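One chain comes next, on its own, written out as structure tokens in the form predicted alone.
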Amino acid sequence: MHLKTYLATAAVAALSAGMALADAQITFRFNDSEREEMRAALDEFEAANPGITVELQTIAWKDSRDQFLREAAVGQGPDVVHIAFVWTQEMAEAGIVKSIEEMTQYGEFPNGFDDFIATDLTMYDGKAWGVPWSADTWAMVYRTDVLAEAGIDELPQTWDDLLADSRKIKEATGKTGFSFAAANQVWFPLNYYLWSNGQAIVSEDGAGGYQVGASAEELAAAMDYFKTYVDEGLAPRSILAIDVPHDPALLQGLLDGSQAMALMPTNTYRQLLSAYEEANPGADVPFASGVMMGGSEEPKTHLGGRTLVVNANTEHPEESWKLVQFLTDAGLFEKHYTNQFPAQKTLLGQIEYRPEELGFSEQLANNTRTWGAYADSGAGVGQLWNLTSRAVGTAMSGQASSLDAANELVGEVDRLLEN
């Protein structure tokens, strides 16, 4: 090829590449409730990257995993996808996301990939396949004025303390002590109760495999603990139908002072604080947060969070990676995604927590664990979650005894683990 012809061909190729980069339209699928805030963030991204436009898709968490698996399996789906920490390995195994090793050719993170937390949950076949985006966990939330009204001057340290305080609050004030979402998301408090007592739904068996990490009797005792709140009228029976901690029926009791204690994730607590301040401008905030209760061992909650992955089918990998880098920048969490904590060690260390949030800070820093064996066993966290919540529901509603429900759960989990 003559030099003139080569240069002309190269110029056309470069122009085409530039046009492709400049005219790219990509899609970001987002599962949380902050749609307006995220759209504002994407507008900012588009302004900084002329020619790249981003369509924002939203979907409910309960549908997001299966929807992306179906789409990506046939070469479709959004370019950048918001998923849960514990879905990353499954999606890597299915071959529907790009590895971080491949994507960093388009740019590195300012503090390196090792600055992100929970990167072990992104690993499959020796590579990372997602970028941890936000970190969260659950902790306890208290109406300090209701505790004072009942003569309680110390936060409960154990599950037994929590039950005793709930009884005291009912007797002294007629109000609800501790209440919780007892339907689908009872999964979380049940696991926290088990973990704080050295038990688990799934644990390693010491021989390279996995097993149910609690006996049927231990599982039944955990179910009975939470059932006590309904049986004794310490919490309304209506909680049996409540799926999520941000249900207005739960939050209203905390807002109006008819309930003293609850457990919830970080973003729900920040929504609660905002709602109270909006309804009571200038008033002191009567809330405090604290670490989850312990049992025979130290309190533990899950290290949860959200991950960003790039669809293996994307036609715009470079533009998609630019978006991932923008979404993990400190500015996003400071200006737009303010209900979440960034999943980066450097940024977590820079957060200025409100006094009311210090329990969440302590929980996240020192009292969390990953799902570990739950995810590594291959049983699927989603399946374990659904089976456990259903078993607890049948026990709490009286459809079956706690021991019968626990025995059935053990059998179903054993089958998932192929024991």
Given for the second form:
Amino acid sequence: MHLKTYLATAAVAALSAGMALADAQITFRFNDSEREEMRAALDEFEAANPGITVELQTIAWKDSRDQFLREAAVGQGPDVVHIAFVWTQEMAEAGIVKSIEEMTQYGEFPNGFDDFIATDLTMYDGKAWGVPWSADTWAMVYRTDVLAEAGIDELPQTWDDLLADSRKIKEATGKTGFSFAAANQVWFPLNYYLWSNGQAIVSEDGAGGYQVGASAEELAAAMDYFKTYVDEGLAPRSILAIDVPHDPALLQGLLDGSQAMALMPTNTYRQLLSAYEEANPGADVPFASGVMMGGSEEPKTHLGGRTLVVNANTEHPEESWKLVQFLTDAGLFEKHYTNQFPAQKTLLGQIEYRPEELGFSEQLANNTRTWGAYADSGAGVGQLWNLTSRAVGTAMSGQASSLDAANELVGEVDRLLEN
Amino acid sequence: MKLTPTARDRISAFWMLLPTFLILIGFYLYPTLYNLELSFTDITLLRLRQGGDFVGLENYSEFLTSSSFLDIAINTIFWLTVVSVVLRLALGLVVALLLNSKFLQDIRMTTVARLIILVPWATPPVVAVIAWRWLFDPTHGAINSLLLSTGLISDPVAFLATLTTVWPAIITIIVWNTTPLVAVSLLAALQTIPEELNEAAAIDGATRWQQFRFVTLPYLMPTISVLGLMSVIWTFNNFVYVWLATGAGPGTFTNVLATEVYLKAFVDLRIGYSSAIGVVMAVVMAAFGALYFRFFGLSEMQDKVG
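Mind pulling up the form predicted together with its partner chain next to the form predicted alone we just looked at?
Expanding to the full complex; the earlier chain stays at the top.
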């Protein structure tokens, strides 16, 4: 009787242990809109890795940083998390992600970690803490038939050209020339404007520290530039309440041909092209992309993208790392995650661009920069972003003069840099 | 030792109330004290594990002397709270009187009208804001279409992005969503007023206005004062309407205390500073509640006891 009991207990214990090893359930938090495609990819991963199941979670991008910080601080959170490039150092500083050095004990990448771009943004305390997953940047998008209707046969090259063409389009066709999301994400065009004129929100001070990289007058001039579009009625005032470039109110104008020019990231452009082709099967695609506007210097946009990090609290580091390796494989970008560019040099070199996407290709290859001093200064890109967008909003809405808003911004950025 | 009946009652009451006290301590007192503790530190969301350093009253002083404090205070107290609560109480009273009127009974529409008035209240605030954002939309919104078609405006108005219209637009959403609760509560109070009082007043020669002023309104005052207190506390602390409608913009034009708490905690990641704003909000509401009961609630209770 005793022997039977022991055997039964041992059998149950062995079975339980076996199940624990075989049935690792991990959670992947993924914040882009391609949820169905990602689920299909994860089904393939599960089929190739029996015993690992992956729960797919999605959260809005704007909430994802805080949510993960809060969860991980109390020992919770998903195992693998999709974050922005510029959050990686913050996550490492908070001690809530595992280092790549620790994770590579479970396996290396086919072309090594050095094959990834922007690895400098994942470095903290001499170690890398995340895997750059997808790369993107913003570029200009044009509705070529509207430009032709207004008699414009050359794409604008400078911010001044862009404004002049917008006026011309308004006058000739009554349509909107250039329009943009002027609330939260006005951060991007404002920075592009500053960078193309040799300025920045934060720059190195040449003595190992950091400073506000533009005077209040220069910042006010940049705000005034974008304010002109609203003040002159070249773009609708409602853009002051639009946060993101994929807002339907912005994309609709490009889709129905009532707007000629916009700026947006790669995945939004690909979604725009798909939406147009779906609505107009077989028709020519009247879109082109081009490099961002230049100022007194060359045009520049940010080299952005997403990083994959492994939660320091994970109970399944090996399985999590297998998932990270799967997600960075070329096959994923070819088959499932097709709106994004991979963040690996070898894979980026293999991309075949559509003719409409050549502007993005050129922008990504030759006209990008990282956030650099913004991230390194310790001021926090998120805080700089919030302060800048708010300041531009107060100027554009008329709540304060551009110079007052710029002075306030300089003071706040100074305070962040001092802290 | 033999306990007196009073002592036995008190002990029984204590044991019966103990679970409630424990819940209040665990879910209200402890978080409140923890929030107070955080407000004296420089803890950030990035340093939750390490904790923050004690900074005394620095967070309070920074907030109360910041250049944005006055704007935020005016937005919260005047626009968000006073204007919306006064409008809601006034409209709620009008709707309640209408729902209780003989006119609706005569045309047999009382039940239908009462059901219709509940629709906005049954709409979750998030859904209400999203629906109104579409209504206010300059390009496709029904309100702009209506105003344009009737010739009242010549160009579409970006209601939620224009300084002169953004607060009225937010208040419209709040009042639409919350007035039914006030109306239904006042309707219930209206139905407790003895009909004989109005009949006696009418026999004494009181006009309709005098009947309302000296009979109906005094009966409704206890309900109005409780609804007023609840509405003020609920609205003062409300985050959803402003954040979803405008994100505190354009710029910072509609920033209120609740959105400032969110921005400081979850955009700037300054949990300590944000906790200090939360404490300020709690102190303001506690002071308001005490004064309110001093002038309305306590005297009403004394009247009833007396």
